[in-house]
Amino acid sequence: MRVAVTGAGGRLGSALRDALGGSSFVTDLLAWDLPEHDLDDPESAERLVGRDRPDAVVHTAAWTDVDGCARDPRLAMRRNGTAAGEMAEACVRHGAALVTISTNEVFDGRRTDGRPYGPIDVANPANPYGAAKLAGEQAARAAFGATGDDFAGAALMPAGRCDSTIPPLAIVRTAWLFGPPGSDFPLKILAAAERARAEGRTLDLVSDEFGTPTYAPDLAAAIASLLAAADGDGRRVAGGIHQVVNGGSASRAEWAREVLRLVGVTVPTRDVPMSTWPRPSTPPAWAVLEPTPLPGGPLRDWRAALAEYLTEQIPTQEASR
């Protein structure tokens, strides 16, 4: 399989690299990126694909910050929405499967009775972020003929199973992802409570805004299970809304305690909620997802992620503070 990464110097991409660049079934991996690869320009699909042909493409692009998307919703909306439905389009002239990556903020996350968000349950978002990423979903599931409910329920069936009459469309949706390159949110805990300590004072922390920490190397080595599944049984992905994430769920309050834990950083901490910092664009508090099957099982507890993480990346001399 001739595979395509999009986005592939960030950290989901750079984790595909990893986990497809080193898989049986992967013959030759290519890695779009700026300035080749350009959300911005409406022709940069279309040209990539028709010149590479692609047996599929992870569509991993995107405009992540959240609070930027907020300030600026058609420049979102172009982004994370028109520019996934141009992907999808032109990965359906060419013949290519396509996975591109969502998120849980299609969700408004105003669920009270404690139950994740199934790939089934009504897509509500509220922010712009959110929304940019659903019209993202809507348009590749329009290019693909992907509309029925049959399509967002695919990703139920038995795990490895692949059902010929679902278009080779995959959608993930994921959370709270961290893992390197760059500064994720435990190592923006670790630099904030070091400054906390180091000005004597309380370090606050988010307690009612609910996700699932995902590890981007666990979440890219499931994307590689979905499309080695899928081209096994003479297909290019196991299509479907997939949601995958890592084992249970936190608060951001206790998945920042976890860190300080693991590293052993003692500094106190408060919690707070998240009007304590007003930003332009506010998270869904529930947004927790209900992970649907993977091939090679469910990915593990968050903890344990996070756990072989610090430790690769914290030096050893951290723990001893």
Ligand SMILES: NC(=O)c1ccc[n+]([C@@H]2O[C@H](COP(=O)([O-])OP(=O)(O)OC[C@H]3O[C@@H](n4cnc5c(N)ncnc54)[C@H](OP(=O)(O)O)[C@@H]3O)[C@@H](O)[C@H]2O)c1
Second form
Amino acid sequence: MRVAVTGAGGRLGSALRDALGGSSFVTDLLAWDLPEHDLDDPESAERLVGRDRPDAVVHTAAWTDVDGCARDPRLAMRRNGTAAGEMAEACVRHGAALVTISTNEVFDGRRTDGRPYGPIDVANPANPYGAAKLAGEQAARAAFGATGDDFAGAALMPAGRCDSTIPPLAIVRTAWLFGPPGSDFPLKILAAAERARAEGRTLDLVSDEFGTPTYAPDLAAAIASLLAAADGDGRRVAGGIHQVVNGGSASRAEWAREVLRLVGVTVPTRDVPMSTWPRPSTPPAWAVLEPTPLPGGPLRDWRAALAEYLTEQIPTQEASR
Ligand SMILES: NC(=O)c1ccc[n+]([C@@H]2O[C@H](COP(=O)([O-])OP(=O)(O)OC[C@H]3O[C@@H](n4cnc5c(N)ncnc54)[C@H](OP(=O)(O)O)[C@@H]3O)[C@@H](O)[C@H]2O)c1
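I would like to compare: after the form predicted alone, may I see the structure of the form predicted in complex with the named molecule?
Next comes the full complex, this chain leading.
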């Protein structure tokens, strides 16, 4: 299979290049990123898909600055909504399957029954980033003719089964990504803890925002499995709305304390509400996704993934000081 990845230099894009590059079913891996692939250019998707003719595109490129999206909702809609639709239309025109990445922020997070959001729950974004990502989902579904309830529930079928009536479109919702490259939540918490310790302060941690930390390499392996499951049957991806997150859930404070525990950092901490730091974008308070079945079984618990990541990451950090 010839697979193209947009946003190839980003957190998920980098992990996908590793996961797909090592997969036996991938014959060619095309890495698309700025300036060649530009979400601001309405011709960009058609130009690349028409030129390179991939069998499948994994569309990770997005404007992921949620506060930036709240300051400029029109640009957010262009990059995260309209451009996803253009990529879907180009894929349909050239017979390529599409995996497009979406977010837990399509839900408003106001649920209070303690249950996770499922793929057939009604989306209702609470901020411009979520609204634009939902518009991207809807535009992709319209392009593939995947507007019915059967599409939304298709990923709940036994893992790996590819229903031939479902179009070759996989919407993959995920949450709270961590992993290389660049600074992510675990590395930001470690830096904040170091500052708090140096200044003799308490480290304030948000305890009323919940989600599922997800390790980008685990998500990338799951996406590879959705492509591999369909390889050979002419459909090229297990279609539907997939929700792919590591196991378990946590508040930001619980996630931060696990980072500190694993690295052995001791600093006094205090639970605070998210309202402590007013932001242009309001994150959903309860943004926990129900994972849908995967061909290789559920992803491991987020704590196990975090432990592996920090074991690999911290020596690298120490060496680069
Ligand atoms: N991060 C999370 O916690 C999270 C949670 C849920 C869902 N998601 C979704 O998961 C996907 C991957 O996220 P990520 O964390 O890997 O994001 P990321 O690290 O910010 O990477 C985004 C990629 O998109 C590229 N990009 C940004 N603006 C672009 C533009 N105008 N034109 C073309 N490419 C552009 C970036 O290129 P440059 O680096 O050159 O700017 C980068 O390669 C996104 O669709 C995101 O919405 C992320």
